[in-house]
Amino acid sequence: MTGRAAYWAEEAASLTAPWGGINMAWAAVDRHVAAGQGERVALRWIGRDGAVRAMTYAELADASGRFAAVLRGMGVQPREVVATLLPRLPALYVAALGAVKAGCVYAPLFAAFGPEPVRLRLSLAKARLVVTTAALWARKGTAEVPALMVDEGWGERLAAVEPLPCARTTADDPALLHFTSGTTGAPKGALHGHGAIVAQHATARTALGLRAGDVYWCTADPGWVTGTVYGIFAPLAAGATLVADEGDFDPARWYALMERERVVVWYTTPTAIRLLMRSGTELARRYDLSSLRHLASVGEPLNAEAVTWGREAFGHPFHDTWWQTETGAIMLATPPGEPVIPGTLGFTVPGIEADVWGEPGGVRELVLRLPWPSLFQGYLNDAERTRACFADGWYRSGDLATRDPDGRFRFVGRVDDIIKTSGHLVGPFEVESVLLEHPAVAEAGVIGKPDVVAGELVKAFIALKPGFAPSEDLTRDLIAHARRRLGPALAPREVAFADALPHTRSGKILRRLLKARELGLPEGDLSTLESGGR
């Protein structure tokens, strides 16, 4: 057994059920509960109007087999598809854990999608079953998939049933659907089995650095993989309380939040972090946050300028993390304590070999050798597509990286981002975050745009900080500040200002989207597109 396979085999031992095999909700509450530690809080819900609800591990393992045994006397059988399309709600999380534990493959859809991505993703996924809200339903739903409405009669339906043990599932037993974007066409539905959650309790306890009884709170959104796998299983794996809030996001909402329920990891995403930066560390300073311990971000690399802000506002930098929908769990970080080189990635987490693929000394596609307990077991119904993911024994992410001879990684872009400028190979980011320098700067996103003489010539939209208004001096003023950074070679020869630059609701800026529109071309999926980007 080589290094990696023993180090996953000790890993997967611990989670390991009385019957021999793994399910996922097992191990995030029943397991603690059979260890004699059902009375911790497991989940801290804040909802909208503030009131609080508290969740122990005995509770909530007693309401999700409570609901696993609704399921069954529905007609629902292991490996049907039950989708919740829910905002932060307790019942999502019972859902969540319950539908696992009866062995049906759980997919979470955004609450805030319209009803088209809803009826496409639903009939992609052949769902049995989706829970959900009678007004998100009457807005979104469709006919065709049975409903069940958690604010009606939700409590009842559990109190009238006894709670259902979990299904005997082994580690490659199907468990998670997560939906991801595709640029064109319909989304790619990714699978894994319920043996990711060895993966995924692993990463919490290295990359996030999540100890029993830690205080956490992941800000992503419940519909996205990093809200289900960081906020949800991992943590509670890992013994963590969750921290739930309903509210919409305010920058003195979510420090009050932090100070109040003295949260200790916090992992949340860059544009989260950009829109906190705007308010200024001084409001960050007005609230006790000496409770955070770790601070880390996901979703799209983090700039430079982040980490900085995050040791001024904080006291700590801000981590980041790597990791797709695909990997199921993070692959790389700098661990919680190493101190962080603002711009990179950082390191393989334990049980995890990378490499970079291509010309030595250019730019190279990141890849990771194969296998690791929380690999997508494939893209459903696409055969093809999965296939073109691997080769001779490695993960393809189709991302661009480079690695420092201490082993970090830095993030340079997408495969299909990159711009080829005479000659020239230029990666987005690597732009972006010179212009984020500027203190003018909120956010950028940088495309290629054709042109004759260099092929492509390199393009900034530029959303402002309060103060700042789009002028002919501050575009010359931005390309000069590029200019001196990078070089004439790699700076923009263009510059335009937008309100607000479109993300995913991962917060993901979608720079695709920025060229279709440029260019006049098909815009592609936009169901993962955030309201305020269309």
Ligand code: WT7
The other form holds:
Amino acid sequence: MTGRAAYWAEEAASLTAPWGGINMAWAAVDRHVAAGQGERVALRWIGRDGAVRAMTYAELADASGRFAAVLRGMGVQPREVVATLLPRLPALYVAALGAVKAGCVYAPLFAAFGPEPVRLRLSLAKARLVVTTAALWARKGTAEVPALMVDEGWGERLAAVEPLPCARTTADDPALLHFTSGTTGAPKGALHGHGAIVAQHATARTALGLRAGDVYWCTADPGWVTGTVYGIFAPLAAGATLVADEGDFDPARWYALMERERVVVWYTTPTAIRLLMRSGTELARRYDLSSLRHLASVGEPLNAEAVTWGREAFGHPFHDTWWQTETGAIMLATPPGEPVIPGTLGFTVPGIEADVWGEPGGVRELVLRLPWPSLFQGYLNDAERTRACFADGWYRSGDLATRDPDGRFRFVGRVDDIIKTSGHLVGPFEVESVLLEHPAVAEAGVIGKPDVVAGELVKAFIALKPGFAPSEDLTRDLIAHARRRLGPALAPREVAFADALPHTRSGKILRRLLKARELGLPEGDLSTLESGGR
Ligand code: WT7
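Moving on from the form predicted on its own, kindly provide the form predicted in complex with the named molecule as a structure.
Starting with the chain above, the whole complex follows.
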């Protein structure tokens, strides 16, 4: 056995359930109860109005077992997909853990998605049930999938059943389904098996420095992969106490929360850090944040100013971490105790081998040596796009990177046209498709336009049909149409009109050229900008 294989085998052994297999919910919750740690607080939920609800590991094990029983009572079978469309409510944690406990595949949806992304993902997932609120479902729901409302008889429903024990799953049984975006075509549903928890648990300790009993706060929305993996499963598996805030972003609220809850490990995003920076260092210094031990960031390039601002405001730099939906867990990080070099992602985490492929000095792709426990099992019903991710025993990330002589990696960019806005991936194709539904639109090309806070914002270039002319009214109408259909997370924030859009010879819109023009870059050198098209 190689060193890496031995490392993962040992990590897997520590999470193996009594029946010899692995279940993510058992590893995250029930295991601690079995080990006599049931009275430890698993979740401290803070409501919009400041109300606090705490749940111990024993209570979370009980409630998730009850939700698993509710699913079974409704005839939901193992391997069927149970989705959530929920704000950050205690019921979200119960539903996620309960679905996985029942052997179902858990698929979170972002509450800021509009009706079209919700319908599309539920239909691609062939979801058997969606757990949501009456208000969200009224605005975004579809009649095609049965819905269970957490604000209509939820407590009674759970009280009426006996908790179900964990389904006796193996590491390879599917557990999580996360939608991610490609350059072309529909969103891709990346499937992960229960065994992913092995790498998620390991990296919670090695990359984030989490220890049992630590108070931990992950600010990522639970509708995205970070919110599920490092907002629920990984930190619970590590025995942490999760802080969950229902409220909206507000610097003073955030600092007060960290002070009151005595947060030890804080995992957030560059967009949030840049927004905090705007509110000033003085504000941060007004609070007693001495409980903080480790600050980490993920999802988009962490600028050097943000790293050093962490030092000024909190006495600790932000440590970058890198991963993707497909990798299922953190792959690169500057771990606790390691000096932070601004502009670098850090090193591979234990058990992971990475490299950069391509001409020295040229464009180089970050690749990861197969296998590792949290690698995705494939995109749902899309063998072709799955195959395109692999070559010669390596996983191709689609990110461009370099490696310093000391082994630290640096993020350079992406090989494709996918947009990253506030840390969320947006597929231009999904946005263009909705814009094309508008009666005035002949063609649409969507790009990420650099933005000082969000990293990128979604910008649409539109060629109009004959009989339509550019105007401010039309711009407003297009943006309103997109927001209605796509929701604020995906809708373009800016629209520009063009007489015609540039195309490749095969007729695809050349988004890279639109971007080059937007940035005022020379248009000649497009060979290296050509879309990877994954
Ligand atoms: C893409 C993956 C964030 C993990 C979960 C979301 C970009 C990720 C960093 C970072 C610069 C980063 C990459 C990657 N990304 N971390 N530290 N610095 N860029 O996963 O939605 O699949 O996004 O996020 O481009 O490929 P995702």
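Only the largest set of C-alpha atoms that superpose within 1.5 Å between the two forms is called the rigid core. Positions refer to the first chain, counted from 1. This one's a predicted model, so the numbers in the text were calculated from it and none came from an experiment.
Relative to the superposed core, Gly467 shifts its CA atom by 2 Å or more between the two forms. His481 shows a C-alpha shift of 2 Å or greater between the two forms [criterion: core-superposed Cα displacement of 2 Å].
In the core-superposed comparison between the two forms, the C-alpha atom of Leu435 has shifted by at least 2 angstroms.
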